[in-house]
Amino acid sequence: MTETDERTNDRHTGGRHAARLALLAAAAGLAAAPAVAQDVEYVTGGDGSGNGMRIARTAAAGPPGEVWLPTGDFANSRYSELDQITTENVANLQVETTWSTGIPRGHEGQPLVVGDTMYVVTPYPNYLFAYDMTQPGFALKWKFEPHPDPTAVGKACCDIVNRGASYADGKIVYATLDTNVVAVDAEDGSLLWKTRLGNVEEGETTTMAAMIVKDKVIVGNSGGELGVRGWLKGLDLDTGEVLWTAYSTGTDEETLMAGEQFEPFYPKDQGEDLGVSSWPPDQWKLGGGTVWGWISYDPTEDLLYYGTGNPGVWNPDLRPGENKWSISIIARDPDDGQARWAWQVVPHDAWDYDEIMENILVDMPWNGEMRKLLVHPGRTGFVFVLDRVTGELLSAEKFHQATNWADEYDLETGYPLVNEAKRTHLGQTTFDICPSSTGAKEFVPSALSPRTGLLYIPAHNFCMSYKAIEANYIAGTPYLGADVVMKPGPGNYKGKLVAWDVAEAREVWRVEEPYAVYSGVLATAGDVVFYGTLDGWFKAVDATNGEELWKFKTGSGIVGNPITFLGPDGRQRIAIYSGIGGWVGANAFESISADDPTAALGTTGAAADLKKVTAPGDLLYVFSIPEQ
């Protein structure tokens, strides 16, 4: 595969871009700096914090009133310092404007806000809209059409979604479904460069939000259910040239895990060429481990962090071994991709437990000393806390108590203590595995508040039966190897928002929902937490106790992530997409039969009733409190 195939360069030399960045940084009280700045400031809990948490921020993440990154900040905290909207006045929120994208499919991800402009990336065909927030109704400034290959639509596993864009140096950068990455001039919508990264014919697609780290664009691939080989790539922000590729399987040279710099904490993750030797011969070439979730970056350690997906073919008996580096958390140098450490969360996965979820970076006291931590609320049903410098597992506790595939984690070895009665095998059906393959949470991101010390986890409550079956690989076609049927888990709820005390490793409160919580979460300095539900409610709750403060019924189920920002008038606003889709949300589509419990990769058994409460949609909502 040619990494730089079809790259188009139409670069604008841009003193105006640097000047604009400097003005924006100055407006936020930050030092004017290019996108590669490493100047670090810390966001703390102020009077509301009882845990001494702090989150690193840099000028490259944008001013507090703007949203330059799909994660809000490099730490993946999804915490905003804005505090005009509070527990006392949030009930006054009203719709200020809406915009239709015209594409009634899954609207995952979130907008960006740069200066006076809001940017929205749609599901396929991956339009980029720029809205002028100085005009009534946020008038459309321009629309960019990337014209992705329509072949990608038939290859996408779980809807034709896109999880957002990044901004730096005058460029809006995002991936299209057909594995291209584009950089678009933020002022006029012209194409600056375009780089093709993968092969759609072999089943590769791209749904993740490309992340800009220093002067690199970091992006990975999707397609683990089609037998593709996962990778993460680093591109030059200025030209789009591919600078490095780190595969999830293969030799140490291919996985960029060679040399003395790579120091996994646990013996189970140490050894030569584990990305080959932990697989049957040649199975690693179809090994999955795709990278379609969220990227975090620590500017003090100069390391990026991410998780990999499930191993290729869901039938575990077809791939004996630990199957590295699927379902792993990995730390890498953004400049050359060299790995510093890796921890495999689930060796020899038998349940499709991707761990591409968010890795939240926070400094806080841990057992009496200040530690640099990585907090990972996983699909597995556990909240993992690691030392992000060394990769040591410090804590692993269940945030979803129905979890039964494993009892606990051994902190000395880094291994899960698997409940063998729930392990899946060829030709037999294993019943009542919790959570299901969709996990106790999905890719939808949590939020962490340094004011409360709480992690707010969007979760759901599905269990499953799982039968491993034979599978044959044909390039570009589904390569599953399992029949899965999901059902609601124990209790009278399918979804919940969990408030988790990171320091104490325990649930503090929860809000139970009749449908899965499949939206991201936003926490603010006003002690308000925002999230959405699959039946279309957008809600605000008190960050300290979960009390519902406000809700609004949108036109479709919510699978996107809320953001908050300051408008040109200096007033705080909240924005969210409404447009159901994705894996579970696809059950709202007429093309998915509500009578077949195995439909939508098994999710219909737990979510067939979505058709009764919501329908496809395509609206962006912006809320504000009216001026008094």
The other form holds:
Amino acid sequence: MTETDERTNDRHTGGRHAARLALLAAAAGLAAAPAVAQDVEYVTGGDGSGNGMRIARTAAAGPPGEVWLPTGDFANSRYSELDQITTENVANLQVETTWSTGIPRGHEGQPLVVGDTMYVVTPYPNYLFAYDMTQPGFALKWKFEPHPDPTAVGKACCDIVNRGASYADGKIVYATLDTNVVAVDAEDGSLLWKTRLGNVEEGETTTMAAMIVKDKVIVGNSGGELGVRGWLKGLDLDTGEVLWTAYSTGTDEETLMAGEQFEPFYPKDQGEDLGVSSWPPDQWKLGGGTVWGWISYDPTEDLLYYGTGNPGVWNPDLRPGENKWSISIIARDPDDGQARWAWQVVPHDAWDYDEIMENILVDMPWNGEMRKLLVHPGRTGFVFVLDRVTGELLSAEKFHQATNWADEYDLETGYPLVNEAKRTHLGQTTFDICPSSTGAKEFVPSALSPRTGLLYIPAHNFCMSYKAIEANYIAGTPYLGADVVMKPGPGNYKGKLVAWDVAEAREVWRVEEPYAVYSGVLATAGDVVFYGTLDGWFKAVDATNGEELWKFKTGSGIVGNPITFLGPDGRQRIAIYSGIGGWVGANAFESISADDPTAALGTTGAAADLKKVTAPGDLLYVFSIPEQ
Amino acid sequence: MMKRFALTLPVAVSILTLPACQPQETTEAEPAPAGALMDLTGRVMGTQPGPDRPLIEVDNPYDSTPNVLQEGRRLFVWFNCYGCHGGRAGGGMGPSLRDATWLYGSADQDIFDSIAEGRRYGMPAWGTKLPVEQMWKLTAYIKSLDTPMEPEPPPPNPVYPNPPPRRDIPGVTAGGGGGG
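Mind pulling up the form predicted together with its partner chain next to the form predicted on its own we just looked at?
First the chain shown before, then all remaining chains and molecules of the complex.
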């Protein structure tokens, strides 16, 4: 633990953390490891799991009983070592408290838990609420209002969402929809600093969860549907000053890919100024590659990992070339932003397959050798396994069988083998492309359990027809050139939770759902997996076989991510937002008409039936097992 | 095809700021009461929410002929309205324009004003970018949505084949009386 962290812990909760930590270490089989840069502990599945997986955890992620990061840990595992709630007793879960945020729009993120306080960020206007968990029903301590620019509402492609905040050093840090980042004093809710990063008028917004890595705040932009140029920035945690900017397109200077430390694994990703030369002249300036998903950080390599979004203008014939660095997975040094490697997942995208999804960092045996892996379940319908030190693609297998835009990946070259019949072209309608632009899964994060060796993927089953048309760039308006209609894919279900064996790269079981699964997933040491559904059910299933153990009907559809933590009394809690919204979930809103299947960028054709089963909501739920 | 009178003014702001150009058929503006405040466009401001008396409203100078509607549809796609409002205006980043709910009014002039001046939550202002006649054609197209006149109506929705009919309240949502 660093000194800063200890100081913070003490101020918030006194010595109780030490007790919680010790208890957990014993229960979950933490193994000490040699320190590199920061003290790293490894979370394993304990004796008997047999899969050899280990997930790094540093003190900066907070004690296991708290949630300081939007991703739970830096590895993005969304696995919790808490084990009071088990397959045996989960059926006894009851609502302990609920709070309405007052904003009935998509609640995509997750709360933070620091000491005895829970923090909730709302969709626009991005309020931050602090609740005192020592009081019955969680008393409101304070509310912070950042007053974002209302123009941002109409520029956000897919509802006015926020994916969460991060905590470090006494500060709650998050991005508001209008591209500001705010740091708020965790004690009293006062504003410490505020930095504007982009230009709303030109279509930039921020929806991702700002991630604190060491003494930097890492944030990227949204707006890939509006011809925005993507970037990731590193800000000083103390002052909010922007220390570096890594664009997703442009020269090597601007993408921070100059210099010898940048070594992409595949020849296709090597060369000078690919962020310019893989585009028609000047098109890279509108080239997308926005960064609106999750950040991972490996303290042992001191590298952060993230994915970029679709290239700008959707219509592919208007941008011949591979369009780098759209739809790429990139490793960078968090201190100066310099890239270490990059792999473009989809060159010259023709389907809007952003790959900003979570990159889960796990060490495990791979072909007999212990390796540092990055596991990326993608919109494209594949689970990619990479060596996160070198960027080599070790495996790419379909987790969604209907996927037909590509047959497979060539592990030698790093290229997908694209099914040309499903490539979209100007003036042509391409039918039955699977998955749809929303992907076989969206940004909603998976969970990985080192106990079962399984990755739990929240997936959906939509296909689409896609007509590419002329496009007209007008700053601050959509830059698409596409008329898209989605529809349910084959099989009688629109969503599923897929349990995926990482080592064997195959599905072990799945739970089918009538509607897209558009919530995050949480896996715990009690072998319980939690997820929510768009028709409002919050479910617990057995991590080993998917058997349903408990469910609760919340007030609205669930698009948030479950978290688990220890309350001030040391008992385990589960929290989830219930408030439908987002690209797919917005179809429950009155402002979207069911009789236009092309509405909401084409999702209405696959999701308008949500109107019949749910309604907008704005709720935080906290569950616990009542004391006997 | 133009209805009633020819508009030759080049940009939207002109019609909004020059009351002398209003066509004769619309509600005659009564003289402002003594002491009434005027806003910059010469409209009366008062103590009640909204105008104290009817604002001068212009009906759409275009009839809803197939040509006008088709042209409105083309402009709706070309100026990227479809990206925000949905491929057939069923909503997305901006609200549905084919339902019975109007945030800013359903009269021809209201719709025209939404387009020309923009609206608070991210609706861009087009008044300085588009000629007046194109904004009227867009208005005509918007008013044709979900009517038998709609050009290129949406395909059926596989997951919601028979949505409930839109429930306009007769006489209320019909708007400014003419044009659409």
